[in-house]
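Starting off, we have a lone chain in the form predicted alone, written out as structure tokens.
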Amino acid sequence: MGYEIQTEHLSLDFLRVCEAAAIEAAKTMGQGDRKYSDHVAVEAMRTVMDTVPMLGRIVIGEGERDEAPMLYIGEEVGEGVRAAREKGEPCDEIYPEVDIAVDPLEGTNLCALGANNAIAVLAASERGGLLNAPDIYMDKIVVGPSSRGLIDINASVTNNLAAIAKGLGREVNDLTVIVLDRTRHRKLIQEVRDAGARIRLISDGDLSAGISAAVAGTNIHALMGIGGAPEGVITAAAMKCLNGEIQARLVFDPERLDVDKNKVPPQEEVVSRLKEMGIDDPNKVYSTDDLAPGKKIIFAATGVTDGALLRGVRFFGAGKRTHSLVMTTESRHIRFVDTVHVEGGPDTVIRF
């Protein structure tokens, strides 16, 4: 039995990991070079993963060792291990053993182009306690607290509607829920609009959206429609925050996903991968439970660009302003941190 997280602390650690992978990937806003702006998110988190006293696994990062250099799936982090591998014994009744699921940049395509909702972001839990969710698309039902109990993904978009309306003691026409802006989404999208209820479509970041669907005055009621799996596994852990929920199933049918059906490996070897990664019914209907089971949960998420929860980073002549959300299951709080970097010198003007 390792050393036992403390939440309250290493939620501050986090806080820091996340504020440097947003200001970097801030940097890049509006630049047009998706893949650069991820790349500057993920050497910022990692390089200051490392300063966290922790002995971190990655359970859902930037995919496999030989696809990320950094932040890959199984990849070792933080002080403890640096202190181990200096040592050449384990650390474990010093360091607390932390799993962790990553997306340094969420939104990649919303910084290139400026747009809103761009987020670093990340969910930690005590060893075992998030699901190490395969790459792959994942169907998603999330409500908020009032919702929470009511919805059921076997069941009809309308009934569905019908349940969120009632929790919220809502007309379903008093609804608004966002859906990806996807070609696969046609008959979600229809279904929505036939039950009554208003749609907010979004070109990306349904993690963000998620979250917002958890969050009373948001005016978001639900997120609906398919996504990624590793986004599903951290929206589950802020759910488990925010006393939100989430339904989720696996998809791997390219039928279903308007992508292009040769990058979608054969069924029987998604099948197999899962097996492996300890999932052997494909299609199980996941809880938040399920997704994120930890007792010790951890969120922390930064803005990148402004959004329906979190402002921007913005720069000013001696320093940057970060906001962030802050949450762990153990405290209960739910912090957002307005924080201003300054890096100038004793007379330095602050900017609130």
Ligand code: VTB
The other form holds:
Amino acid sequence: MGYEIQTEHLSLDFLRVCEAAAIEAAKTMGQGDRKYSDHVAVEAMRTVMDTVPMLGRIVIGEGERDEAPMLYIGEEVGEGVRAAREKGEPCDEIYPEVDIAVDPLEGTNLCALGANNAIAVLAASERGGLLNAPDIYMDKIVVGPSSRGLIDINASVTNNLAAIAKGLGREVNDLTVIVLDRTRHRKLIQEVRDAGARIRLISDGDLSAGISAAVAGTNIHALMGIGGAPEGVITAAAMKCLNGEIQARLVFDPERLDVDKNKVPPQEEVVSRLKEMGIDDPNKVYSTDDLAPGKKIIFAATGVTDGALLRGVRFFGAGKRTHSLVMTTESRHIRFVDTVHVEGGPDTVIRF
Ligand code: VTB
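Now that the form predicted alone has been shown, please provide the structure of the form predicted together with the ligand.
Up next: the whole complex, starting with the chain shown before.
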């Protein structure tokens, strides 16, 4: 039995990790180079991650080892890893073992274009607390606490919207649903429109959209549609802290995706890869707890560009200011953190 995770302390370390990634990404805002924006966010996140007192392991990251130089799946990170190497022994009596899912820049296009809602984000938990989801597509429905337990990904869009409206004590036409603006969602969009709900179509970033759906006052009541599976796991971690709900299912049928069929592996190949990963039922409906079964979950996100929940990084002569969301399942603190990173001398003026 190793050292227990102290979520309260670690969450503030992960705050630093997200802040660093967001600041570096924000410096590239609007430069039109999404790969570079992502690269600097990854580097910054990786560097600060190594100062976190833990034996960390990346379970969702930038890709497989051979395709990503940093924050690849399986990479060991954290101060404890370095200490263990130096000492030549495990160090698990002084450092907790932590699994981490990262998305150093969620919404690379948003950042490259200077559009809203790009964030630097991660989730962490005790070992095994986050599903090692494959990097494929996932159909999702995400709602806040009032509609938790009322949705069913197998039911029609109309029925789900009626249930969400009931949970919120309002009419369907008072709902706003976020949907990624993709050809694959043509039918979904039509169904939402026919049911009478309002829609906000977004170009990217279904993770921050899902989180907004679980926070009252954002005027977003649900996220529906197909996005990335890794983003789904991090969303689930956030839902555990916010009392929201995600239901999801992997999507590997090219007919349901707006992708060039010749460019994606055939279904049978994906299904056998999933089997290798321990996923025997590729059509399984995943609940919040299936995606993020952890008991000690930490979620941290920092705004890169302005968004529905978080402000983007602001640069002023003598420093930077970041806005983040940090929360844990254990301590039940939802922290919106406004940090001034002072870089000027002793005369630096700090504004309210
Ligand atoms: C999804 C979504 C992400 O990219 O992964 C999307 O979950 C990619 O979808 O939030 P397409 O392949 O259809 O572009 C994001 O929007 C941003 O990373």
